[in-house]
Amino acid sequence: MYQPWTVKYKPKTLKEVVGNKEAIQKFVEWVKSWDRGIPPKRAAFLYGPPGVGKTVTVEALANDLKMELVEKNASDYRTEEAVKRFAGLASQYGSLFGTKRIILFDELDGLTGTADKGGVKAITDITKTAQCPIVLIANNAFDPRFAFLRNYCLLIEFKKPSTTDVLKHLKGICLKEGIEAEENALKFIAQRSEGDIRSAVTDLQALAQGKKRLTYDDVSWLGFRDRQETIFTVLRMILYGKTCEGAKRAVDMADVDTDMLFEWIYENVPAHLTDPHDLARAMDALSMADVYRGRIRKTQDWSFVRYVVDFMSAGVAMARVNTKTSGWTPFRFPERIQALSRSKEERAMQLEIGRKIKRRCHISATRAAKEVLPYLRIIFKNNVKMAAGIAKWLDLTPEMIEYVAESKEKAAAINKLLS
C-alpha cells in the first residue's frame, strides 16, 4: 500500500527534525522550566511559513520527554464552547497515568474566520491559568486577533530551512529508499521548495516513487509550476470533496491559472475515481468544462470561466458516488504539461542553433532549423572530422553539439578534435 513520505519520514525525535536549531532549544528550555515550576508564560506561540517543522517540533519533543500530547486542529475550535470542552479540563489536571501533558492547538489562523464565536477568547482565558505547557501554532503570529493572546505567550519564531538542510534530507530519504539522485536533481527540488521541507519531500516522492534513479531531466521542468498552495492540497479538496461549494473553493486557493489546473484534475480523475460510473461521470463533466474552454479561446468571452470552473471542480467532486477509498493513491504530474516543457527546452536548442546557421547561410534562424539541422545529425552521426570542422565554422558550443549528434560519446569526439 501507498503511503505518503511525508508521514513515512516524519520526525519521531528532535534529532530528526530539519532546521531551526535555536528555535527548537529556546522551545524546549522552555518546557523543561515547567519542572522548576509554572513559567512567567504558560503558552508558547510558535510560528512562521507553513511546511518548516513547528508541528512535527511539538510532536517529536513530546515523544522525547515522554509526554501525554492532547492534539487538536484549532480551525476545529472555533467556539468559546468549544475549545474548553476540549481543553479547559486536560490544563488543568494531569494525566491519568502519571505522566506529564502539553497540550497543542494547531493551524490557529483557523480561528480568524467569520465563524471565530469567542474561541481566542477562550484559548487566552486558558492560557492565563493553565497547570500544564500550551503549545499555539499559527502562520502568522501578528495577526490583529491575537494582539491580547501574545501577551501571555512566549513568542518563538520558525523560519524556512536552507537549502543545504532540505537536500541534506532529500539525499537521506533517497538512501533509504534505494534511489540514486543526481546532486542537482535534489538541489533543484530542495531550491523550489523555498523551505517548504514537507512540500519537498511531496514533490520528490511524486517524481522518484518507483525509479532507481533520479536525474535532473526528470525534475528540471518544475520550473514551469509555481507554488503558493500547493497544488496537491487543492487535488484532493476537488478529488474528495463532500459539497459542490469545497470543491468550487479549492480552485481559488490554487496558484495555477484555469488551464494547468484542468491538466492536473484531467491527469488525475482516473487513477482516484475507480468505479467506471464515477469516472464516466467526471470525464463527462471535464468534457463539459473544455468545451467552454475552446468557446472562451474562440470569442475571448471570460465570462464562461465560470462554467469551467463549476464543471472541472464541483462537477468532479460530485462524480464521485461509488469508489472506496482505498490506501493512499499518489498524485501524478500532468503528462501533457511534462511534454510540453520538454519540447519547449528542445525548441529553443533548436532556435540557437538555427541563429548560428543564420549568421553563415543568411537564411532565417526557424528555416535553418527546419532544413539544415536535420542534414546536420546526419554528418555528426557519420563524420566526426567534418562535423568538428562545421561545428568550429558554426561555432556551436559543447551543449549544442551533443544535441545535433544525439550522442554524448560523439559529442565527446567531436570536442576532442575542436581542443
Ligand SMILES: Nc1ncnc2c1ncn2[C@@H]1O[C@H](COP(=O)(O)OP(=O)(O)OP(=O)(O)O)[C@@H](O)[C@H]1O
The other form holds:
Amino acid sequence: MYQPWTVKYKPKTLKEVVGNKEAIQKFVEWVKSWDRGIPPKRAAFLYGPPGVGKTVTVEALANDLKMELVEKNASDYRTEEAVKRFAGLASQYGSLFGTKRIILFDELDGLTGTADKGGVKAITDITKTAQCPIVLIANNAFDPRFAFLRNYCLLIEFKKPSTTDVLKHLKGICLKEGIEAEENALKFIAQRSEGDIRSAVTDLQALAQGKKRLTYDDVSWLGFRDRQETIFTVLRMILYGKTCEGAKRAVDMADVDTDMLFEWIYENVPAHLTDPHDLARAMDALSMADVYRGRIRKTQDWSFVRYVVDFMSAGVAMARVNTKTSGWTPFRFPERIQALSRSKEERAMQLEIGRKIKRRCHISATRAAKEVLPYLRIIFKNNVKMAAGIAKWLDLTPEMIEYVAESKEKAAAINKLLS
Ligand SMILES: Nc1ncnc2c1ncn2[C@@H]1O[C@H](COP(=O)(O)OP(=O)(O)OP(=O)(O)O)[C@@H](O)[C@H]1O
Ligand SMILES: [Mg+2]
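Same protein, the form predicted together with the ligand this time rather than the form predicted alone?
Everything in the complex follows now, all chains and molecules, and the chain you saw is the first one.
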C-alpha cells in the first residue's frame, strides 16, 4: 500500500523534529510552565512558512508529555458556534482521566473574510479564559485579523530550517529505507526545498522509493522548485513510468487536482509518445478516464475516481511500447486551461465583437463570439480586402479590427482601406 513518507517518517517525539531548536525550547517551557499555574499568556501562537514542522512540533510534544491533544483545522471552526462547540468546554475543564490537555487551532490562515470574523472572536474569547494551554498555528501571525487575538498570545516564530538540517532528515529516511544515497543528490533535494521539509521528503520519495541507490544524476534534472516543478516530476513518472504502481503513485503526489492533472497529461502525451500506436493507446486510456470523469460529474459518485486515476496514470504509462526515450522534451502547460484563464479584457472584447455580429446575423453575442469570430480571424489574416468589407459591414472599431487580425500591420492595412 502506498504511504507518503511524510506520514511514515513524521516525528513522534520532539527529539526527531529537526531545526528550530530555540522556538521549540520556548514552546516546551511555556507548556511546562502551566504546571506551576496559569501563565500570563494562555495561548502560544506558532507561525512560519509551510512544511517546517509547526504542526508536528505540537503533536510530538503532546506525545512526549503524555498530554491529550484536542485538534482541529480551520475548516472545522469557521463560525463562533463551531469554535465554542469544539473548544469551549474542553478549554474550561480537565480531561476525563486526569491527563493534561492541550487545544490546537491549526491553519488559522484558512479562516477568511468577514464570514469568519466570528471564528477569530470566539477563539480570542476562549484564549482569554482558558484553563489549559491553547496553541494557535498560522503561516502569518501578523495578519490584521489576528491583531486583537495576538495580545493574548506568546508569539513563537518558526523559521526555515537550514539545508544541513533538511539534509540530516533526508539521510535518516534513506537509512531506514535501505537506500544508499550520494551526499550530493540529497543535498540537491534539500537545497531545492528551500527549507520546506514536507516538500523535500515528498521529492525524495518520488525520486528514490524502491531504489537501492540514488545518484546525483537521478535528481539533478529537477531544477529548482516552484509549483510547476512538482507537476513535472509527476508527469515524468506517468509518461515515462515503467510500472503501473509508480504511475498511480505519482497521481497521489501531484499538488494539483485530478482534473488539472488530466489536462496536463492530455496536453503532453502527443509530444512524449511519438509512436502512433503508443499515442493511440494513451489516448484510448485518456478517453476512458474521461468517460468516468463524465460519470462522476453526472452522478456525483466519487467512487469512480479510482478508474479515472488508473486510466490516466497506469493506462498512459503502459501505452509506451515502441516510443524510444531520446533527448529531452519539455513539458507544456495545458492549452485548454490557458484558454480558460485568458484575461477578462479579452473575453470582454470578444463579447463586444459578438454584439456587433449579433446585430447583423441575429444570433446571440456569445454564440457569435464562439462560432463566427474564428472564421473572421482566418479571413482577417488572409484577405485584407474582404476583411475591410466585413469590418465596415459589422461596424468594427479599429481596436476590434486589430484584435481579430491579431497583428498591428494587418490591422493598419485594413483600416487604410476603410478610410
Ligand atoms: N522539522 C521537521 N522535522 C522532521 N520532519 C518534518 C519537519 N517539518 C516537517 N516535517 C515533515 O513534513 C510534514 C509536514 O510538517 P508539518 O505539518 O509540521 O508542517 P507545518 O509547519 O505545520 O506546515 P503548514 O504550515 O503547511 O501546516 C511532517 O509530517 C513531517 O513528515
Ligand atoms: Mg501544519
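Residue numbers count along the first chain shown, from 1. By rigid core we mean the largest C-alpha set that fits within 1.5 Å across both forms. What you see is a predicted model, and the numbers here were worked out from it, not measured in a lab.
Relative to the superposed rigid core, Pro50 undergoes a CA displacement smaller than 2 Å between the two forms. After superposing the rigid core, the C-alpha of Ile401 moves by 2 Å or more between the two forms.
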